[in-house]
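Only one chain is included here, represented as structure tokens and corresponding to the form predicted on its own.
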Amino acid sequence: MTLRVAIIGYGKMGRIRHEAMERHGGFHVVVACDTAVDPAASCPMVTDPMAVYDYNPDVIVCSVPNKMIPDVVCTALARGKHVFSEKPPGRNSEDVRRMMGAEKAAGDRVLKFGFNHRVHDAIEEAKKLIDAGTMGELYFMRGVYGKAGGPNYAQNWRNDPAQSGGGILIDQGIHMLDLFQMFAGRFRDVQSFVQRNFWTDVPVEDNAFALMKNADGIVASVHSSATQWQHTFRLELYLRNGFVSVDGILSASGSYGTEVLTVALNRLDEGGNPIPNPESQELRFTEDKSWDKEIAEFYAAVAEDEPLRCGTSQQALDVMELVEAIYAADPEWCRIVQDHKVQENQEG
């Protein structure tokens, strides 16, 4: 079966999805939509999102700014289309609930969100090791995901809360939070510090620090930063019998380095106590297969009625609620956000 596809939002991510669908072979992109027509595009282009429905697509790929995602997704589902949407899944949990309502009303239509970090090779191997049980119970996790702000950072739509819903946490840190919940389930207790350090002229955070605990007592800490300067991804998982870590993440920008999975099993002394600094083994991954894995899973869900494992609407809601909990846990940040809203209302 070949699925007819319309891509709404034909920027960087829309083109990445197009290329992955071409490699898969089960999709045919019949039209793409963006604010301007690219004469070099390999498919017909339109500038009105509603015009894509004239091409009778089976699937809508949604690669638009966060604010626009719920409208695009809900319209597509209401018209009987399957939907693959980028993350973040809107600007807040209410956006996700709205899309879940449209998903339920659409019956057997598939809705998938692009949380591709779950299917990076190093992450999948870490999950297999932990699920096997030989490393024992999970105690705690640490995650750092940071970058430099980049050119025109302050002018980027991602730093307009009306369009994005927040700053670096919802834009990038959301991936780390999604991984935390993949390994440990939902978190109930959250403490945080949310800050503007360098870009003090934008109304969103450039750093977020959070400490959280789930019902089983597993603790996780995250630092999501736009002032890391050197692009960094590090996920550490500490278990009874050793630790697993992932350093680097293969990305479209290529700036986070090779993925390195490190595994160490504790050695015990005669008294049964762990000996410090256990020997470790490394596995290196140099090819990013995550885009292809996501598209393959989406195709199987649509064409073969296979259940989604990654990027479900429930996972999207869970992680968005955790993002909101981190923002809400810092009273000073809540005051800053409220003051900004009051100022906007006065100016408007």
Contents of the next structure:
Amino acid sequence: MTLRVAIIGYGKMGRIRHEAMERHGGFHVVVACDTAVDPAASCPMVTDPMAVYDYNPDVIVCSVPNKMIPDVVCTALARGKHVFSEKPPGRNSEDVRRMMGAEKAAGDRVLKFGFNHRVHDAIEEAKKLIDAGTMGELYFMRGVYGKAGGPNYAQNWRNDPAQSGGGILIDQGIHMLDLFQMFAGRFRDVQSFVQRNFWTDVPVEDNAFALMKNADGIVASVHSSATQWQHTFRLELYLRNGFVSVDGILSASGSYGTEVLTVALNRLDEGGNPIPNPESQELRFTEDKSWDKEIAEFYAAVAEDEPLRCGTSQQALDVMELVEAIYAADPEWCRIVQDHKVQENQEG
Amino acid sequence: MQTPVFLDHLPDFETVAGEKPEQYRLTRNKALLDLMLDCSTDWTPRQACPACGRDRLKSRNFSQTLLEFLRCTECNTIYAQRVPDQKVLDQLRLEIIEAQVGDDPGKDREFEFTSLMNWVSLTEARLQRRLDKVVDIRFASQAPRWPEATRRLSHGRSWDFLSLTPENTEFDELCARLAHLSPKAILMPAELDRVADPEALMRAIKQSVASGTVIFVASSCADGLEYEILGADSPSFIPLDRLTVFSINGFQALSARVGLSVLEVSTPGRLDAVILDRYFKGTENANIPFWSGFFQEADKNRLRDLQILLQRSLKSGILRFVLEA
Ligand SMILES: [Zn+2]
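Having seen the form predicted on its own, can you show the form predicted in complex with its partner chain?
What follows is the entire complex, opening with the chain shown before.
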């Protein structure tokens, strides 16, 4: 079965999705939409998002800025289309709830969000190791995800809160939070410091630090940063019998390095106490298959009625609520955001 | 196929070159000499590389001391040009075990044992398959404290230990015992390089277990830097224990021929750097381009970096394979 696809938002992400669908073979991209028509595009292009429906697609791929995501997703679902949307799922949890309403009303239509980190090889491998039970009970997780803010930081829509809903945490840190919740379930108890250090001319955070605990007492800490001059992805999970860590994440830019999974089981002294620095195993992953795996899962859900495991709207809601809880847990940051809104209203 | 790197502290050089290992080495070499002087010894010449099967004419000389060894130019495997009967080899090993030469029950092999147990546990987790019944092939005879260590440290897994007994060419006894046990996994850390016909051993194992059985093997590795630089002068080259030193490519070729699929390959050896370090610091006129200077100036950190690099490049002196029947 070949699914007819319309891509709304034909920028970097839209094109990555297009290529992955071509590799899969079960999709035919019938039209793409963006603000300008690219004469070099390999499919017909339009500039009006509603015009894509003239091409009678089965699937809408939504790769637009956060602010526009809910409208595009809700319209597509209302028109009976299956939807694959980029993360973050809108700008806040209210946006997600709106999309969940549309999803419910659309019956059996599939809605999937692109939380691709869950299906990176090293992450999947870490999940297998932990699920096997050998490593024992999970105690805590530590995550660092950061980059150097990049050119045109202040001009990028990602750093305009009206369009994006926040800064580095909602854009990049959200992946780490999604992984935390994949490994340990919901986190509701949150403490945080949210800061703006380097890019002070835009009203979004360039660093967020959070410490959280779930109902089982598992603690996680995250640092999401746009002033991490050395691009870094590092996730550590410490368990009763050892630890697992993932260093680096394969990305389109390649700047976070290859994925290195390190795992160790403790060795014990005669008294049964762990001896420091156990032998560890290091596994390297050099090929990013996450885009293909996501598209394959989406296809299986649409064409073969398989249940969705990654990127469900519930997961999207859970992670968006956690993002909001982190912003809300720093009173000083709340005041800065509030002051900015007041100032904007006065200027407006 | 995955290629994990096993990271750990650098071991002490004394573990390969201390008094006990030296005594063991001398005893083994004397046994080999006796064997060669004994006119009644039956020797089977090897006409081809035991790993990749390439004609022995495609191999070059590796060592002439005591027994003649060749190195295959096709797959890099090192092999004795002729081998005694399996039964004789086993008998000699039993003698040395009984005499407890080189065995050091007081010396802690716990780290090695833990490493083997964790290897099985983590592979089990990654394969998402219960390996709750493991058969150890002959390692318990070599390492008497090993069974006790499994009882103490290996939870949720039953172990059976097939001891070293004199076998015929086809390993019939081992086959019968293995078929009776029907394990989920097999662990064989010290046989491949010591048996007369490693292919016969691998075939015997394959035909005695159910398909899907996971086989963990470890052995010396001809791709290791210690063998590349020191050749037969490497202190870990004890001819009678190294009748076949497989290269990675060589053992892959053998596995394919026997019908075993390779799930994982690694070279977790940790001794190359310290062995070479000792050699170059202790040999005054060693003059090998680059390496002489490298080791003259090497401190512990540099040795560790080198050892990790060797492992990451699959170039250390021990190999580990995880195979599936
Ligand atoms: Zn060969």
